[in-house]
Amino acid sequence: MKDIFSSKVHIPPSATVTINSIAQQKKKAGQRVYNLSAGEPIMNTAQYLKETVDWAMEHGETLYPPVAGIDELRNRASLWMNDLYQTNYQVKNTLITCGGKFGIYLLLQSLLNDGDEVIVISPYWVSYPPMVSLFGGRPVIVQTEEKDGWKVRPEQIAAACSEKTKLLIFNNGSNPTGVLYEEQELRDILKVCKEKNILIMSDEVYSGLTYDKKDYVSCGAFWDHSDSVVVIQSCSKNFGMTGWRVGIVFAPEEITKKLITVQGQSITGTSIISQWAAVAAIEKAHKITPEINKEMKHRRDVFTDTFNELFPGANLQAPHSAFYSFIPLKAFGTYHDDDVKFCERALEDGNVAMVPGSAFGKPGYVRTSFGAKPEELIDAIKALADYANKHAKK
């Protein structure tokens, strides 16, 4: 049969989703699997979210929602962003989407023409380059290095720009490295984007998960750049609501209007039940986000301390944000020099699921998540150490 598919859909599947799916299949088959691949905080849904859902059901809030999101959520979301991060968004700048990921998808679909270039900083979240390619764009990868703290320099962005460059995809705090940028660093990056006349999409879904007394600074806080900044936010990480699928796009009014139109011709809108749960979460943001932050910091410390104890000499550093560790293969002391094969064998023989660094544009590393409960993390690292010891260099 001839190839019936568009050339634009010849993109790789999400590596994180693939690995997580294999891990879940092994679990269903009755195997003990330690899943360090899933990018979510494993926590119970707060009781007040459940009560809000019950209220919404009882009051008939089960019909199609407005395309841009219910007014209650758009209003509260903009106020939450303004109060917390000193932005200046209004309802007209706010769109509710089916997860932050779809917000990114929607933006790229609305902006890109064939041949447009998009700067992507490596290590990157696995879905950035494929989504750019899906809409005919060309990802231009800018490499960062561990010795530089995985941070991009403004001059690297400037050097990567051409007449075809339309957008910079920027992730702060970062998946997979946990990198967190400071105010002056952001100013310098925004200055380059303005000079080059390109938009910046700032993926800020981990803004509530910063540690070690590090403050989060949003790209949306620089009002003199508001016409060229789009901020992606999400309830998944800030409020532990991964399965509810509620994301938020904050953008200039002209962009927001276009995204609403495209959303109206695609998914129509985000589940109204999920939106009411998000309203409750934002109302309680002052309570729920610090609780998640405290627990994720504890899990980070458990993961880092246990790893360094069982892998002497690794000297794994605790990230300042998100809930991932990006670990070089040499830290495991194994014979492997191929991160993909290492992760495949670790899952097959050791029942530990991780994501290869190649999926993030950086071979020779693996990404682990410390989103699981502390006891699960300890058991996972023990299993990983057992596997690594069996395959250690002789």
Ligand code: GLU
Second form
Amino acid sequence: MKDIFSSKVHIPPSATVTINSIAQQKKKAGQRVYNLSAGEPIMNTAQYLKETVDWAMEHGETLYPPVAGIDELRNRASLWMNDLYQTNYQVKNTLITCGGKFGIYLLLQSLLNDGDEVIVISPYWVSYPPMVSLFGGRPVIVQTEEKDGWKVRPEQIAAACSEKTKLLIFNNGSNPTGVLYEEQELRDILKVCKEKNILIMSDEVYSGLTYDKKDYVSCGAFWDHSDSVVVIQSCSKNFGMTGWRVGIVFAPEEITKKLITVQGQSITGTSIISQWAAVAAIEKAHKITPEINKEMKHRRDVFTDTFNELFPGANLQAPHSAFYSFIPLKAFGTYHDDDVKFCERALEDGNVAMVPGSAFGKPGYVRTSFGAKPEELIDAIKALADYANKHAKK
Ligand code: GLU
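Right, the form predicted on its own is done, so what does the form predicted in complex with ligand GLU look like?
Every chain and every other molecule in the complex is listed next, the one we just looked at coming first.
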């Protein structure tokens, strides 16, 4: 059969979503699966969220939502961002979308013409380059290295720019490396973007998950760059609400208006029930986010300590943000040299789900999430050590 599909949809499936789905299927089939692939904080649903859903049902809040989001949420989300990160957003700069992921999708769809170039820093979140390609853009990958703390230098960004560059995709509080940028570093990156006259999309969905007394600095806090900065936020990680699918885009008014138009012609809006739940979460943000942060720091330490105990010599360092460890293959023993095969076999034979570094643009590494509960993490690392040792002897 001839290829009926647009060349633009010749993109790979999302590795994170695919592997997590396989792990969930295995679990449903009754197998014991150790899921280190899911990028989500596994929490019990909070009582206040259950009560908010009941309230929404009773008050008929079950119809189509306003396209840009309910006013209560747009308002609270902008105040939350301004209070926490000294940004300067108003309701007109604030769009509620179906997860931060769809915010990124809407932005790229709205900005890109065929052949436009978008700078993506590697290791990158798996969906950035395919989304750029989907809308006719060309991802220009800038590599960073573990020895440099996975940080990009402003001159690397400058060198990657051409006449066709439209946007830098920047992820502070990085998935998968956990790298966190400081104020001066951000200032220098924004300065280069201004000199090169390009927009910057700052994916800040892990802003609530920084550890070791590290402060989070938002790119939205630099008011003199507000014309060229779009911030992506989300309730998923800040409030443990991944399945509710509530994301927030903060952007210059002109860009927000365009995204609202495209949202109105695509998904109409975000589930109104989820939006009310997000209002309730933001009202309690001062309490919830520190609790999640504390729990995730605990899980990070359990993960790192257990890993270093069971893989002597690995010397795994705890990341300063997010909830991933990006681990070099050599940490698992010298016999493993292909990250894709290693992850495939670990899932097939060891029932341990992880995501290969290749999916993040960095072969030779493996991403594990420590979003699962501590006892689950310990069991998973034990299963992983069993698997790695067994394989090393073959
Ligand atoms: N951001 C999460 C991850 O990287 C969620 C899954 C996804 O949509 O990619 O695992």
